[in-house]
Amino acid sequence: MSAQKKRTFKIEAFKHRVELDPKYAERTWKVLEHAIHEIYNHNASGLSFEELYRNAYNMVLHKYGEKLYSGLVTTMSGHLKEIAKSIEDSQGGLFLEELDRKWGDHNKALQMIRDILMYMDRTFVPGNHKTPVHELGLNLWRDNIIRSGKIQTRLLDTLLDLIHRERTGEVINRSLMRNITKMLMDLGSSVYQEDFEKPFLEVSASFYSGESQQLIECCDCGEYLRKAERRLTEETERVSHYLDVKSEVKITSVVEGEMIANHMQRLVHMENSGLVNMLVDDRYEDLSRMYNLFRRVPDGLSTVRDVMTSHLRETGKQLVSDPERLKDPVDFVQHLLDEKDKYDKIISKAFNNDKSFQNALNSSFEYFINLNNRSPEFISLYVDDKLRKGLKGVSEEDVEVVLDKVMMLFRYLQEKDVFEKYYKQHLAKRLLSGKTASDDAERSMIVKLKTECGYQFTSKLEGMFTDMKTSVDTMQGFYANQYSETGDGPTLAVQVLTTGSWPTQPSAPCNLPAEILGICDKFRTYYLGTHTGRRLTWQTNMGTADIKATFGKGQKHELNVSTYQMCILMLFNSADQLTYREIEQATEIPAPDLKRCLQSLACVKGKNVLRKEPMSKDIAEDDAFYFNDKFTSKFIKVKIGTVAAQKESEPEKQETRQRVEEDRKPQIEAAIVRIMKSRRVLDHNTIVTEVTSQLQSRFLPNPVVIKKRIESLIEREFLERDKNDRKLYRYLA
């Protein structure tokens, strides 16, 4: 089969010049514009718009494209002058009505026309950069109709005056403002914007203005909020309902800057309802309405923490510096606690958990807690208290709660060594006393402290218990060694405290009664045999004894008495009588204390076991004691507690503090030797700087120390000065 052929195809041009009609083009036109005129008259149903778009084709396609695109302007125009008489004719609420149907209708010729100048639209528009049909149908309605004098001015005042009125209360008709602004929208943003946003934006700003001067002189703090946000949100829901969306952001903007911006100090500072009422009252609904619209402005949120911070930072200083609150340390850190918890709620409930609060709220907290230097002793009494007696019969989950609201506290200390001090006496006496709540919720304690500050800072609170433990195996040790020698003496139960670890201090020696320093002196001689190297220290100011008491008509109660309220009684075996001197040098206990245990044993109703003369409150030194025959009680075994000390007297606060700045001393000197060691040479503002940097977890060192500290460390040759210049220091290897 043999292959085909290939053809090719070529078009030529006519052999003859094709000749038109001269009449052609204006015959052509006249029909085009007969139909535009009937379109406008609402006479479109007559005509045949598949001949009207072959007879604007071949217009276009016989170079007579102008000659159509300049008739168009003009019969639309011509047409849009009409029609803008029409709408200026049209009486008040009617005017609206008439621009919107007219509008309507324009648009739907548009429709039409483009429909049928489709082909110009597509190549001669282009070609000859002019403006497509329905865009210049839009820009002929613009400047015809919404920009003629008459139109202009009465269109904007018309939608403003309607505005007015919806914000006044009127009902107005949203559907018909919706088709107006739409309208202004679909001729274009500058319209939309010059034509109406602007002056709009304009008269809003002097209402809001008018309107905020005349609330804020009748309203309280709450209620203008309330009419505030009441406002901003009718201004949301008009641009959703018939304003361009992106004026919405323009609007919110003059309502906020006009009623809250303008009027914030006043607001915040309002006399009987500003932010400080709110927050002493609780006012969370206001709060947070606040807090939501001044959070629109620039500097609200900090306006509104200013004064927060402000107002708890002196009733911070009230509280911590009131005399009343102080005379009952656990009273003390409640009520901190509660203004903590106060504020934790608002800050959650008002102020959506806001960090730049919160961070507002502890920096008060730590400067006021630390304007009384007695904050770490009253925070350890008040877990003391709670450890003690204060969380018993209360859940685990509730336990850690407590313990944890009195770790926030003791993060705001700056003398965590001071807080450590107070609290391994605390809890020391709470061990040997035997009046802990709970074992778990003491460890829980110091695990969170060890959190917090490391091991360093709770290895001897650890080293507490592990006393306890040892101590329990030594006494059963005793006692099976001992067993058969002790008989029906007095027994006794020892706690062996390692001296590093817990706060024992040197205390005077108490003389015990013969029949207690027998089985002392077995416990010792048992207790160095088996262990070598040690020695043995009685603390007889932390012990604790139970007595057998026969008081009048044979009534027997078992006393349970401090050792050294032991002394004393056993003193009135021999004796009927005894004045407080004599007591004072059979016993050598020390004055204070002596005083202490008196007024518990002979003073305190139903634990009066012994009866003094004069009778009083208070013991003095010519006082006489008598052995009280007639003390009566319910109870088979009676409690005698000391009349506490809770609170240290002004010279044991002195002495406490000194032997905390003595504790401090070898701390500073590490801390120096460490920086000195890596740096080799520094200047003495570095060093200084530095020191505090690394000490400030514990406690914030005093400059003067720090100095006293390296002229110490100069001297045993740990560090020397530059020979140069003064303040640079040079670490010796």
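Numbering follows the first chain given and starts at 1. Bear in mind the structure is a predicted one, so any value in this text is a computation, not a measurement. Definition used throughout: the rigid core is the maximal C-alpha set that superposes within 1.5 Å between two forms. Compared with the form predicted in complex with its partner chain:
- Comparing the forms between the two forms, the C-alpha position of residue 284 differs by less than 2 angstroms, with the core used for superposition.
- After superposing the rigid core, the Cα of residue 613 is displaced by 2 Å or more between the two forms.
- Superposition on the rigid core between the two forms places the CA atom of residue 296 less than 2 Å from its counterpart.
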The other form holds:
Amino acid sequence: MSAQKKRTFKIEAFKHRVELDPKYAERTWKVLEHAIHEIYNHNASGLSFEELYRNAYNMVLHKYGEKLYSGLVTTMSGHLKEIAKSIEDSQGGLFLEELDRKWGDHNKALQMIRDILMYMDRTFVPGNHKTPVHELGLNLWRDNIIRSGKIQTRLLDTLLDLIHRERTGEVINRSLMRNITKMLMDLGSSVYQEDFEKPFLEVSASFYSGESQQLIECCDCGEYLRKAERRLTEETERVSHYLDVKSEVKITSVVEGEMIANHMQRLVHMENSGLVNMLVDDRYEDLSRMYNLFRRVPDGLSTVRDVMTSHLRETGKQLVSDPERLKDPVDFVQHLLDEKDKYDKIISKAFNNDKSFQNALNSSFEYFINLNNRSPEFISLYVDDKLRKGLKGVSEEDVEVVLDKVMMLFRYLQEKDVFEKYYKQHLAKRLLSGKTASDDAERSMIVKLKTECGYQFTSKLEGMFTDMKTSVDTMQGFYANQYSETGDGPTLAVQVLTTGSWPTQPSAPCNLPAEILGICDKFRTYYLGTHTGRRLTWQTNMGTADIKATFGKGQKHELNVSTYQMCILMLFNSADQLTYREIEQATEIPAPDLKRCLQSLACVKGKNVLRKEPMSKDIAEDDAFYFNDKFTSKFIKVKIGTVAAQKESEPEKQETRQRVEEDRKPQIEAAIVRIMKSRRVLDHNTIVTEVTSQLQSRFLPNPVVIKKRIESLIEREFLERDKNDRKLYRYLA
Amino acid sequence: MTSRRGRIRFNVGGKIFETTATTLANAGRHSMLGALLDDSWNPRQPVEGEAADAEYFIDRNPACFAVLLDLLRTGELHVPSNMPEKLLNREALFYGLLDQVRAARWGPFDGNRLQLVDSVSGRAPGDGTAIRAGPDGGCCVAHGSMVHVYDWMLEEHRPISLDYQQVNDVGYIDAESIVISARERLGKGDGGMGVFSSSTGELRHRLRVSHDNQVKSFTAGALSLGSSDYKIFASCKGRCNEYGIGVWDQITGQQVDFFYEPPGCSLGDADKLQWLDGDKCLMVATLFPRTDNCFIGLLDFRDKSVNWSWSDAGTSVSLSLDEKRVLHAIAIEDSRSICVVNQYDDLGFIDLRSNAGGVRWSSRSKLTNRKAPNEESCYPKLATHNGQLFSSMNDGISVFCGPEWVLTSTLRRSYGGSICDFSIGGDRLFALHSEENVFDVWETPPSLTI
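The form predicted in complex with its partner chain, contrasted with the form predicted on its own above:
Zooming out: every chain and molecule, the one shown earlier first.
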């Protein structure tokens, strides 16, 4: 049944075709072909769309789709060949104009042809796997025009020549260029890439390779970078004006490669204008340009960073090892801070606050600050200087700024415990001599150290402050109690210092004058009466005194002296002349201190309340001293300092160092025991690493010292060596 | 000729119509009417008055034009009862308005609002193999050794066959291409898959299988088409135990991969393949009665591994009558589970996240009056679409919704016997009945404009 149906259908179809005029297809096609000719000849006004559409429809309906389609291909190809000829014939400069105009014509014609053949496009084309009309038109244009032998190379050469001319400063017709590249893109991204972009990139590479060679010979680094930057913006601009957006990355990477990556080393190290010179001269603009350009190429930033780091280390090393600089610790630290400021500014202004550059800066500082083992002392001295006087009349915020900067340097220190030691000494001196400029600033510094290093680090420093405060209260209580008896006698101000909190050197008290001794005893009685179970020791080496003195012609002066000096001067109340030995016997001041005191009393011009015989700078054991009756000064108050080096002298330094080393021993031992207690068995190297990491925040322990400590602990039977493996240690509980 | 006040006059087959440019704009530039009015076909007339009187002549059926013009005006399609649908479709195709007509006919698919719109009967009596919905609303029916192709207007195109071998499965690559898997023909050296044009029926590619660079004859079973990476998957049985899953490229038709059947997994006999886009793996289900024991697995082709598998081997020791056998399976990627159905039309779910879990049956069988199993009944099938789950049983299709898969609708009609296969696509559901060779078309009516 079904087979029969099929056959009937076939016969009908056959009949149907017979009825049709045999020339129908040919005639219809002629009409359409004519229309296509007219459209290409700008003569479409006489055409009836309805009629043409109907004709095309009928051809497809009557199974002449294939004829229609192939006819279209032939006709369109024919026209495109003619167009190709007219483009080929166009005169030099008019070539692109002609191409652009014909392209516009073709597009318009294509649109109209597509309108006529819309029905074919919808039904015949998808069912028969043909290319749709619009795409077909583009493909034919590509094959007949763009890739025709005579046009292809000429088009490419013209385009590249125009771009070259624009690069050398000529003005070209950008909108025409835009139309042409747009055409290439419309023909498909592969056409744009193969027929234009690839050769364009190659030509650009050789152009920039040549230009960069030329520039690097005659320009300094800054100028070269300026030119490279301008080239890059030019290329981006060119892309935005008349190239495909996707070309931007490609062309800029060509420029980056040729102009920057290939000359990186040479640029950075360029004599008199390279990176180092830029850093030295703070040329922010050039540096920023270098950063931004080098960032675009692989390894660019690391090159810049490496050069900066090595330069920083070099200059830093010079700075910390320059013997001239070491003479003035304040100046030394100020230089470090200035250097840090300079580079901070460079990084923030020119290097985009790049984290990796900040890290490089920090590691460089850490490297060279620790090259000089006096850095901790100097930093503490710097703070001392600032807190004594440097910050007078400076606003609170500025104080914070200075302290923050110091803390930054402090962070670089490996031997933080050495700093602590010095800071304690300097703080003690400041507190006892009442030289602190601002209590707030002092406390702020302590808080900073505390946040940085923890409670332990500052507990003793805080103890010092507490002592100072309780001393004030104690003195108030003392005088409230003794008001009747003070009268004419000397006024005593006692600071009670807790042993252990203060960096006191035990020293035998000197013999105090009787006037003082009396009130001292009263104080002792008062103090021990209110605080039972304590012991008071006089630290006469740390006190100060204000004494009134009357010189010849009735001149009265108030002398501000140390306790030792006071003791010496009081002796002259009962004698005009005393020898060194007599003074030493009477006061029992230790010899070095005594010498220093006498020196400051007798040998400093303008403050020489004593006279020495023979006149010389140094104090000898058989010198004689006289009360200098002729002493004059335009000040009522005269401050007589002690001739004491602010900076530690060499032996003192040795001593401090030794004390630091001594202090480290128990810390290292404690760390070893802590570690071994939890790990029970460990080999030597692991212990060393663990101890180092535990103590790092305070100092960098020396492996040799660690080894010695381990040996000592073995001796004391905290640890033992493993019997089988000598490298292993065991913890003995 | 867009005359005064934007009015346009047509003379269609002798009848005058007047409308506005705004109405015609709804046709779009890529329609015949859009091109007709385009400036390039209407060079500016020098005299204004002359243009005003002009009219466009179109040599077509005026009645159909009236319907289509009304469609452009209102967006709704009202076809007079005396106008054959075929006629209207032909005219719409002439004007390039077929898409608008289609959109006005039926709306976006919703399983709960489906209406039966047509029943199409085929040429040969019952026992179809498979029905597949095309992406554009057409469908194809595999029947014996032929595949009948219908476009969305339900016009039949030239039937397709692969050397008249028994067709096992069909699938749409796109509206224009259909892939067919067929049984190997004994005595002939090649096997059973091809890509065809849906409109002309011509063979575009023959899909071959090579083992060790030698083209081998094979029988192709179930198909799956990966949507994201343009691949065709098919279960293959070769003559010399080359069992497994073959993979081809949809565009070139070249074989790109082959997953050989590992021991313990039956892949070559699989009844159902489903490509899971999210997991980038293929679900393979080999089910009763093709094998005694069900196997469901997820294959990863990148490292040729079985990511997950489930089998009822071992669990069914006693062959009691009441035993539940998995007859069809479908993966639901959103809920990370596989839905299965048994001979009592119970739905079951297997969790894809755990490897050891069994089937969680939700007993629907108690609710429905269970028909005595007779020889006419077909095996149930499952499908999902947009979070709705469809299950065929006997002569109806049940629609389940929501995370708990509640039964929300049943599609049933009494003619044609039980449903042997159904498919959803192109916003339509096609159901193939087994007794008479007839398939039903279900659509969602277009939503009313208020």
